[in-house]
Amino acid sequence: MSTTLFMESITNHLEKLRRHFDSGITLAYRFRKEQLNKLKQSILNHEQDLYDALYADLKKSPEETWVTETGMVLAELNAAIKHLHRWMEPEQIATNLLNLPSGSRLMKEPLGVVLIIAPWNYPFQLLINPLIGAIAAGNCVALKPSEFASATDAVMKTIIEDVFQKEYILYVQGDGASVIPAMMNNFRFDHVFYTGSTAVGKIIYKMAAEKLVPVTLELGGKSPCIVESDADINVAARRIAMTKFNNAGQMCVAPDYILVHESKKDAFITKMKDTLRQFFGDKPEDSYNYGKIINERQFDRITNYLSQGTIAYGGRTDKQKLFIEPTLLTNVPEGSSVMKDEIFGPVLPIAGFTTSDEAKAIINKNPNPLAFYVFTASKKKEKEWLETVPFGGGCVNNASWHLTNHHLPFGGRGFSGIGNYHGKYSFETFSHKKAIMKTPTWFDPNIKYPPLKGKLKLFKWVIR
């Protein structure tokens, strides 16, 4: 199809798509709800689907699978399913004395047709949980899967067309360079949810600032990780290498780089190094538990890494298989690109630090990342540390996991990201809260009324 022919097709799609949110079949809380439960049916009727799509893409196990992409997902589900009534109510909101007695509540709007764009790390959770928040809050969507796992993008397309008609639920496949710009510049979504890198974070905002289009942009950074003089070294070696390596270290919330106390800094990379082999083996290439990379040129990129500091502990490779080895560096200076860069792989840096001011330094030098990790048994560290180093959110004692909790908003600040979602927080960046103040008419007191002369007394009384 010529690029023509492709811009006029996806245009007309995305008219569709206007004309059907326009008809006001979405806003009806029986129909936001059984659209969630043909999602969830779609997705447990293609589970085992998923399972092999994800471990052609990324090498992953059903294990993994199901922690970080679709139990992830339905649980998700399950919560929108449960609370949607209640997300849908109209919030009651006190009134200040001026304007007593009047009521005032918030009403919940869908936004209308919104872009929902997705990346390749985790493919089916990055495109499905927006999607959740965008249906339960009763919009029509675009969906943008990333290309570059394209197994479980056919899954995926699969799943979406089984149970949603294109005018509602719209599935574009292709290379997002050129479809992403034919459909923002073609059509102005009512919103746009970008997952990925900061650089095409940067693109995605230009185009949308175009026709003033609101954002939300999941982005990534250097997330960092203190190991503290009082950590319990054994634990904060188990709870960084799970993290760190799950998905190959393709996470966005994985701890990018560790800044250990130097009295703990030996104990802690010998822990290190005992954690890996027990995680995953003297050859982690032939192990169940452990990824692989998504293609050649995230190798490529990923394995320029390894020679900017001492290797501690791995550091093999294998690009036929796109495998790189769990990799410990050490004495990495900190103008390097892998001090600079986010690693998005399975190289961890480690630096030590004696003061916190000196570790603070370091982390300052890539602002407002997405995530922030300490590990330490100190109250008092752990509020100077959560209170000083701006972060889009973390743990304390553990690593990556507050993303799995439907409770809490995911998303950063800054370089990392604009805006947030996740349970609840989802429906809230799909939906607009009108305010509404209902004002009866049995009371109509004349000194609201010209003339106003001698009021003022009684105006600053009641404004205050």
Contents of the next structure:
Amino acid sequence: MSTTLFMESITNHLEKLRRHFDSGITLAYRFRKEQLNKLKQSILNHEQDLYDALYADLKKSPEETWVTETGMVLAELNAAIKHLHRWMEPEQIATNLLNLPSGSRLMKEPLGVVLIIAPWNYPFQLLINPLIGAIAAGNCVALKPSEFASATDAVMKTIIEDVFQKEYILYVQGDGASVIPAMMNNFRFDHVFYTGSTAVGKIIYKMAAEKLVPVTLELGGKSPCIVESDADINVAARRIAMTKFNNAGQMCVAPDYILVHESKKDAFITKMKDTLRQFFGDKPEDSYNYGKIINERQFDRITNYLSQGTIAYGGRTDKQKLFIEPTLLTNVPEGSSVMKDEIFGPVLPIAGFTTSDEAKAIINKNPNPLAFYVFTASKKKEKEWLETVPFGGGCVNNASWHLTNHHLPFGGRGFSGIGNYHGKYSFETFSHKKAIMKTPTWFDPNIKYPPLKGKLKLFKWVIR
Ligand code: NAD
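The form predicted alone done, now the form predicted together with ligand NAD:
Let us now look at the entire complex, which starts with that chain.
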């Protein structure tokens, strides 16, 4: 299709979303609940297709797919179906003395037509989880998946188009750099929810600003992991290895680098090596538990990091299989790109520290990480780390699992993002809270009205 034809066709589709939203059909509780149930059924109908697709795109096992993609989405769906009625109810709010006997409340109304843009690393979860919040909140939605996880993209298209009409949920495929500007420049969305790199996040933010469209930005960054002198090294090594090398390190909240107290450094590295061997064997390329890199571009980018330090473990690669071995790097110079860029792959730099100030100086070179982890047995150290490092969300004696608890909001701050979602927070992200005051007519004292002269003392008493 020529660019002009594509633009005409996409704009027509987006205008249909607008008309559908304006018809008011998405407002009712029953409608929203029915759509959430339809989505759930469609996902269950295609469960095996999703396992096959995620294996083809990223070599994820069905077990890994359940924990990080389908199971997580279904849990989010079940929570939304269960709590939707309560979420939709207006919230009763206190009224101040000045306005008594008025009553105050917050109504939750849908934003309208929203755009959801997703990356390729958890291609299913990162597209469908925000969709659940958008449907629950009563919006019409345009979905833009990543073009790089093509097998999962094809299954998701079927899941959506099997149960939803295009004027309600529109599934748009294609190259983000051309498709997304075509949509955002020719149509005014009521909200854009974007997950992906910080670089593209800036492009989205600028396009949205042109039309004053509010955004949620779920970005990346370098998430530090501290291992203190009093940490349980056995537990730390297992939990860090598990999340850092899940999906071959292509995880936004993976520990990007480790800062371990000098007194525990050697012991920790030895434990990490043992753990990696236990988890993935001597040939991780053949391991059921180990994934692959998404494409050659990412493979080339990540393999560049391998020469930037001493390889303490791993380091083998196979471009044909898009395989990079789980790798531990030591003696990494501070100014090297592996300590500047988000690694987003199975390479883990490990550096020692002696004082917390020294460690914080390294962290502050990449401020506002999406996540932060600290392993320590001391409540005092835990408090100090959590209170002095600004970050999106994180864990104590764990890594990455905070994002699987849908009762917690998930999102970054500053360079790692704007806004949050999951569970009730997704519903709120895709709703406008309308503030309402209702005043009875039976009480209308003259004191509020002119003449005002002489009422200052009374006003000072009431308004304070
Ligand atoms: P990306 O920024 O390349 O792509 C994300 C989306 O943006 C895709 O749908 C793509 O089609 C679109 N896109 C790409 N170029 C565009 C352009 N020029 N204009 C408009 N749209 C464009 O990101 P990615 O490589 O798919 O994902 C990796 C990044 O995402 C990492 O930085 C990672 O940390 C981040 N991430 C963040 C989270 C989170 O929840 N915060 C989750 C996963 C990934």
